[in-house]
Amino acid sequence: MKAQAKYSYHVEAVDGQERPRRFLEAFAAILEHSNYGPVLEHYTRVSAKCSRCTASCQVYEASGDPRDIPCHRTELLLKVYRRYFTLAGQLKARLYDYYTLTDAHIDEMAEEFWRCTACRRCKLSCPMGIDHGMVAHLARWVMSEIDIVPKALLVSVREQLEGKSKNTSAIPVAAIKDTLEFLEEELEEVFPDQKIKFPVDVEGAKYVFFPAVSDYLMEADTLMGNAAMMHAIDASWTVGTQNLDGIDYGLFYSDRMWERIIKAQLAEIKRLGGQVMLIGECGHASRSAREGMQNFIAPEDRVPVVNIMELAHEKFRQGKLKLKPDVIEERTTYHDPCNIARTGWIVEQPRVLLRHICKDFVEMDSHGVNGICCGGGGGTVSIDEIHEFRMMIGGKTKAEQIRKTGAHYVVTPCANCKKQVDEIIKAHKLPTNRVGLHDLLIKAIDFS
């Protein structure tokens, strides 16, 4: 949506400094062509910098570094907004020596806004309701427009939008088809009477399936569980070969990229004549599709977005998905991906299934809407340069949570969370195995 007001700034305030000028031009364009302006206007008036958000921030809890206080980090962008996009700020600059945007300030933002996992847990404790995760996203978007963006995200998005593979991992379609054929053979060995298939390019199928493409590389058990569940409920579904990646990294750093990706995914659904966008076990893919459909697609062109865990839960409740009780004997816990749990969207659905199939299901101390981020949220898991930070600061609290449960399995239904949790299990030497929900469901499905 377009903002109601126009925005302007004084170029002379940054004369001779190329990056600050470009930053302000990008900021002005985003404000003019989006609805972030009224939100920032409100935040500049209510921001108290009380630091109550520190009680909810696992990064600050682990680092103790003042730059990791969410409201202090948010102030980095609000300061720029006040100076260049409010009348009061422009008047102050004319009357006396007031703040001027510099290269050093941009460097500070580039460092600090990528220390945030954008989990949005701090919003729950902010007395003013400020969404610091949203501000981090906006700051990253502005910086990305002047080419300040982590290389891993840039390369992945470029491949997804412009590369031959049309997916973030650059996996050729032929290789994905081979993988699916191999998985069908594996399923036939386990369930010789069922003929479980991965339908490909089936026109008119109700569900068009978009898992995180990394599942094709590293999550064979999850994919087989997905296919077995879809077979058990006799679903009409397909994988499209022209666009099959549920990942949308625009969610992490650029609405412009977010919009382009969701439109490309929707085009694949329309090509196949599908009715529902079915997302695999991935929190950020689910949120980017659901919110992207609402934010960037005209109402008449939208299709429903459903996470595969929601579908499994719905069919279980209806009696169409039959699951044997207490099949999983080992202690099991569940990690809530922030992108699907923070708003209360997907919290109880997977737990209903796990409590049924697991003899010993336990919760972490903080879970559900108030759950702790894996430590690699907001796209930070893709940045190998900050691996040590992700392990010993971002992921420290989650590692302690998992250890405290004493669980043999930690169910982790998100591609980014899976990578991060795998790495913190190794880094913190946790006696735990990370699995997807469907890795366990496949052991409990009753095909009779």
Given for the second form:
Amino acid sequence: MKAQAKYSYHVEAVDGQERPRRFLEAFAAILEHSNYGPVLEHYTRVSAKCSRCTASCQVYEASGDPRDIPCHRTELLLKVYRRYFTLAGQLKARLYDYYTLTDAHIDEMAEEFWRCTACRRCKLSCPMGIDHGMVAHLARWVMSEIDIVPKALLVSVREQLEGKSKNTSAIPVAAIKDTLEFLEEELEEVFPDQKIKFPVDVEGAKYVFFPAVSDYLMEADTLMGNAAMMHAIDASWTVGTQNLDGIDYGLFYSDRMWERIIKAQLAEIKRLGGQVMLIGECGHASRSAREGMQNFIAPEDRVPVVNIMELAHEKFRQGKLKLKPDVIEERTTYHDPCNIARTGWIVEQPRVLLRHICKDFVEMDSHGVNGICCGGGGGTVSIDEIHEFRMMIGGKTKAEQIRKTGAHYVVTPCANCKKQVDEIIKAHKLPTNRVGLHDLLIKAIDFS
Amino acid sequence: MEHWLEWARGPLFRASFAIMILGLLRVLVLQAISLFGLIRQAKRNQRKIPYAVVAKASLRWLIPVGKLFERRAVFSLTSVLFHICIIVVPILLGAHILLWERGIGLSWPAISMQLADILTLGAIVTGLALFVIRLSVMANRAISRAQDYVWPLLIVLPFLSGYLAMHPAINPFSYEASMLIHVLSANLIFLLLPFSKLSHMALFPATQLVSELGWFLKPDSAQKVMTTLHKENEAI
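Next, report the structure of the form predicted in complex with the partner chain; the form predicted alone has already been given.
Full assembly next; the chain just shown is listed first.
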């Protein structure tokens, strides 16, 4: 038996000994204290192995590899659950040589659960409503407790929680302040009469802004659009320098990290006396904040979580955000980030804005709640080692979808999707430009 | 043979049917207990359960018209027809209702013999088709366990034997032999049902709710897991 497995992603593992025992200990602890037990109990009983999910998984459709079938992957964990945590499994193990958790089985899980983009599209085609994304989330949590977690995610979380910068990209606060000043100057050049600001550490501001920190590095247009929109609606908002990163990779692999990150973010809101947690253009940051706030924070301490596109839409409907119609002449399409669209939370809001400002807005063939993942979901986009997999398998369907629309712009309001779609466009040589929603909104805002 | 038939139709049927009912009640009660726990916890944490979403999804799957041609159309259509046939015939067949009336004095309207014949043939054809699909489609094979191959065949057996028993002209076996197979295979299904994936017939109504509540995490679960695994002072 191998002491330490080699996966298609880097792992910063220290202890390769006795992994099956440690896996079962971690699994037992999680089942004992969490709500996942009843869910697995239910799934083991109802899973009929009908294979309907095969037709809704873009990874399986592109790879044709049986291990990418959502139900196949889920069964890996259910098998362990059935053997060690149900009466029937324990009886069977006593009666005959039933099944024993091995190192090889753990390796299989480590590989398969990180090929899933956790987009949860398969849940919609499962007659039994099995949430394979939730099972992947749980399996990754158990594995992370025995040190099996992609290094790319681990070092980001370490920096965010224990590093100096308190953000996943380890950008020093001074550098971020410089960036914001630079962006203010840029905005002044474009809108000399407006004095659009990025308020920093303003105590008592209503909205405390948490974009994905990568926006500070790579998405200047999105950030300027965010600031212009907030200026146009005359919002009281601020960026907090002690914790400004909306990213929460806990959603992808560990409830423990999820909780710690949302608590650190909330502490910053409380420090500034803010009332609303405003998330930038990012799917997983929005979902992890909204659900994390409900999951881990006591009711009396919670603050509302709002995605910036929701806010723009609300103000547009109220007439407080004025947008010039048909400003964008080129054909434009919209990519739905799974974490905000799958449950129907943010589907129509950005479309209302886009239909107003774009002359030629087109939809992809499968969109909205039923949208197809960019292929970088569930944290996989951060893992550079699997770039080839993300391009040719995970992102293949998305590339075809974008190409079919013939769009000049694909609006991608999520930090993860943005990186993945950029790479897809390059790898598949698509004649499309990837933008954020606010990159376009800024061109249409009517400040008068 | 007749004694065997009497035994299978009498005590054996009563025992297997009782085991099915009690077994299904057991899983239902267990499910209800855990669901009530989760709902109580959600209320304690002042969380809103999206009942409308759950109800809508459950109804869409109970009457899966919109789902038929969405994905895997041939398989989906076969599966839905199969379910309709195997639910309707055993419950609404005149001969079965007569047995219930004799046994416990309860009766309900029956479907016509012609319709019962058509639906029985439907159950046989779709059941065999499901078996063939499972065997021939690579994706199905990849996720199938032994029981997944056995179930469609086992379910077809009482329909096939029942049909043959009712149609002596095409029946190569004696009436008693066909009837014995009919009753024995049905009893076996009843007996195994609550312990197998077929228990989804009872658990189905709440399945969407379970998936929804699964994401309602216990507020202190992460902390407790950390303590149990002695990771309080562990750096990331």
